[in-house]
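Have a look below at one chain only, the form predicted on its own, in structure tokens format.
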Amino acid sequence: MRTNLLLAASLLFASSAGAAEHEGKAYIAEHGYDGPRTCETCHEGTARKFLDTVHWKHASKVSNVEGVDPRQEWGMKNRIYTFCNGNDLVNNLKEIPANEKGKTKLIGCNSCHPGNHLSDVGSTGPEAEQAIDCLVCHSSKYDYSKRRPYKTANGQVAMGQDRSAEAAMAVGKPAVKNCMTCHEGAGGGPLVKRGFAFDAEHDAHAAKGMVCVDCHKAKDHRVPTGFDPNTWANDGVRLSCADCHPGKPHKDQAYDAHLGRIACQTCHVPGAGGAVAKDFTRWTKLETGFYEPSTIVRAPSEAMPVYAWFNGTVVNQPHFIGPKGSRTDPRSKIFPFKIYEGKAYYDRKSGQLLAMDFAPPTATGNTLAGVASAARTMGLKDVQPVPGWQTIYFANSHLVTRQKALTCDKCHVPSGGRLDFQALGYSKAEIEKRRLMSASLWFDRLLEKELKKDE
């Protein structure tokens, strides 16, 4: 009862102080911050609900990927593909063996898990609820230097958190930094995985002062996402450009006429970035004495996308993960994709991709030791590793531009155009009849626009 009275007083104080202030600020100032327990003074039941989200579980049931049991949960927790070549099961936060310089470090693919790792990915119950790091997403004054792995007194590897009153007093809607601290750094370093820099230089939404959650509006911490051949786990809520730009968003009827079969991203995300290839069978030695997968990376918007029909379902094969769709499928639209190729080890007998425990190769460069360690963890016996390549199509939905969006003359030209119409299912006769590769299709319209610019 006393707590409720204090809470009511703090809410009254906050409302009189100004609507911009977080309503629990006065309560935190008086009582300090005790993790989710403090947050639940107002947001009762939120922690328990959060444990059922992808951000905590790193997995979900998946219904749009071929060859995947829809009754099972899939995601970073247990999936294997050649961008990560491992998962949380084999690359949990751990201390790696010492390298030739006698140095060791704590690493793990799930270091972005918003908990302390003592209650790990997928864990449930009261302890897991109190392990959630609410402030890493919600505080504008979070001290990220405190969010580093460390060893506890009994030798467990844990992740530190900033649970200071100062950080707690600065809670609110997640800012770009809160999201991008993990999402920009995924895959081995800044801008490596997708290469999308969410800033005014590279994205029209950022230039308008928008933040990630202005589009990815969560409800009960379930974050809506688009369809992506590369990303499977989801919270069951989806996002599209039409959510904010419905109907006919262009002033040009010819552009609006494309909306039925051309995705917004095709014209408004003309560039790609991030890693275009990795070789997990050959690791590069760093000055520190540690090793990392050999990787070729492109700057944001430096790479050109590839275009394909996509209906939201995914082709899932050992050597190829990509969009499913066709011109004859009314659900399909042409989307842009970043092509990624990864080299890793496959099992000679089954033909399936093998996971890799990164601890051995990070310390010594011995990639086969990493495969053997992962096989033991996953209960696989008598595997026969052989190198092989896998191609993955990444959805290309960020780096949005308005000023540099593709115009007619970027696709409908005799050669060198963005779209390969024959590969997309158009016959030579149809291409000629519809003038799909001719300036005659658009010359008069673009000339009129150019002349208006000069007036």
Given for the second form:
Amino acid sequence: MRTNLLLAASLLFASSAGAAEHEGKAYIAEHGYDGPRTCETCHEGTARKFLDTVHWKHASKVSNVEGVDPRQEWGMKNRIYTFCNGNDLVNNLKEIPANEKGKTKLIGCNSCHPGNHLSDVGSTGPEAEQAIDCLVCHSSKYDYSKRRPYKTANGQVAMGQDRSAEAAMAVGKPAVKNCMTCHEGAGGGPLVKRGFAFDAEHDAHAAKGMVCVDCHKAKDHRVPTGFDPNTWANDGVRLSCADCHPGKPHKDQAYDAHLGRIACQTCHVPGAGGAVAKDFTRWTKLETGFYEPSTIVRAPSEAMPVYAWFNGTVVNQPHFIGPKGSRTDPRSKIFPFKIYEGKAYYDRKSGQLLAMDFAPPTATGNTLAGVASAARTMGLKDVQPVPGWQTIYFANSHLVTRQKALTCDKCHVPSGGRLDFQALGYSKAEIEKRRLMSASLWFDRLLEKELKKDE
Amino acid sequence: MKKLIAALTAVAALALLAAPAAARAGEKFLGKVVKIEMAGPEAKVATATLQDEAGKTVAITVQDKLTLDKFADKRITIGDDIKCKYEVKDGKNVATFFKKPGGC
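Now the other one: the form predicted together with its partner chain, given that the block above is the form predicted on its own.
Below is the whole assembly, all chains and molecules, this chain first.
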């Protein structure tokens, strides 16, 4: 009762202090911060609901990918593909064996999971609820030096959290850095996996001062996401450019005429970045004595996307993960994708891709030891690892630009254009008839624009 | 003619002597952060001292906003391994790349 009165008084005080300030700030200042227990004083039931989101489970039921059981949950918790070649199960956060210099470290795919690792991916119950690191996403004064893995007194590997009152008093809508702390670091280093920087230099939305959650606006911590051949888990809420830019958003009708079959990203995200290829069968030794997967990385916008029809469903084969769609499918549009190729081990007998536990190769470079360890974790027997390649199409939906968007002359040209019209299903005769690869299609219109620009 | 060749040789030799400054344009360093000097969270520049396995230290001048933000909220802090590339400008080692080597 006393707590509630104090809280009410705090809220009254806070609301008069200013709308931007978190209403519970005074309460936290007086009572300190005790993790989700404190948050739940006002946000009752939120922790329990959060346990049922992709951020906590690293998985969800998936209905748009071929060959996966739609009754099971899939995601970085359990998927095997050649960008990561492991998952939360085989690469659970742990201490790796000592390298030749006698050094060890604590690493694992689930090091970004917003729990404390003692309550881990997909855990449930009161203990899990209290393990949630609300502030890592919601505080603008989070001390990230506290969010490090460490060993507890009984030898368990746990993830530290900043539960200081100072951090708790600075809660609010997640800022870009709250999201990017994890989302830029996936896949082996900063901007390696997705390869986009969300800053004013690289993205039109960021340049306008927008933050990630302005588009990925969550409800009950369910975060809307777009369709992506390589991101399967979702919170059941989808997002598209048209949510904010509906109808005919261009001044030029010719551009609007593209919208039926061309995704916004095709013109407005002309570059890609991040890793374009990795070899998990051959790790590179670092000066620290540790090894890492051999990786070729490109800066944001440095790589060229490829273009393909996509209807939101996904081809999922051992050597190919990519978009389904065609010109004849009315649900399909042409989208840009970042192409990635990964080399890893496949099982000679089954032809299936094998996962790798990174602990052994990180310490010694022995990749087959990593495959053997992962096989043990997954209960696979008698695997016969043979190297093979897999091609993956990543959605290319960030690095949005207005000024550098593709113009007519980037696609509709005799050679070297962005789009391979024949591969996309247009016959030579149609290309000729519609002048799809000729300046005669667009010259007058573009000239008029260029002249206006010069005025 | 001999004088001309001698003069050209001298010029070439001078160019070679001057080369180290240019060659240092793409220096790389892998080491641990042992010190960060930054005048408050809004500072426009910081100096991070890195130390490699052999104990060699190098002071890196950091100017990009993202890395400065990471210093401010301790996403990068003392003890972190860093991969760094830098250019020598006016006697300072100015970072062109300053990131932790691994993500997960």
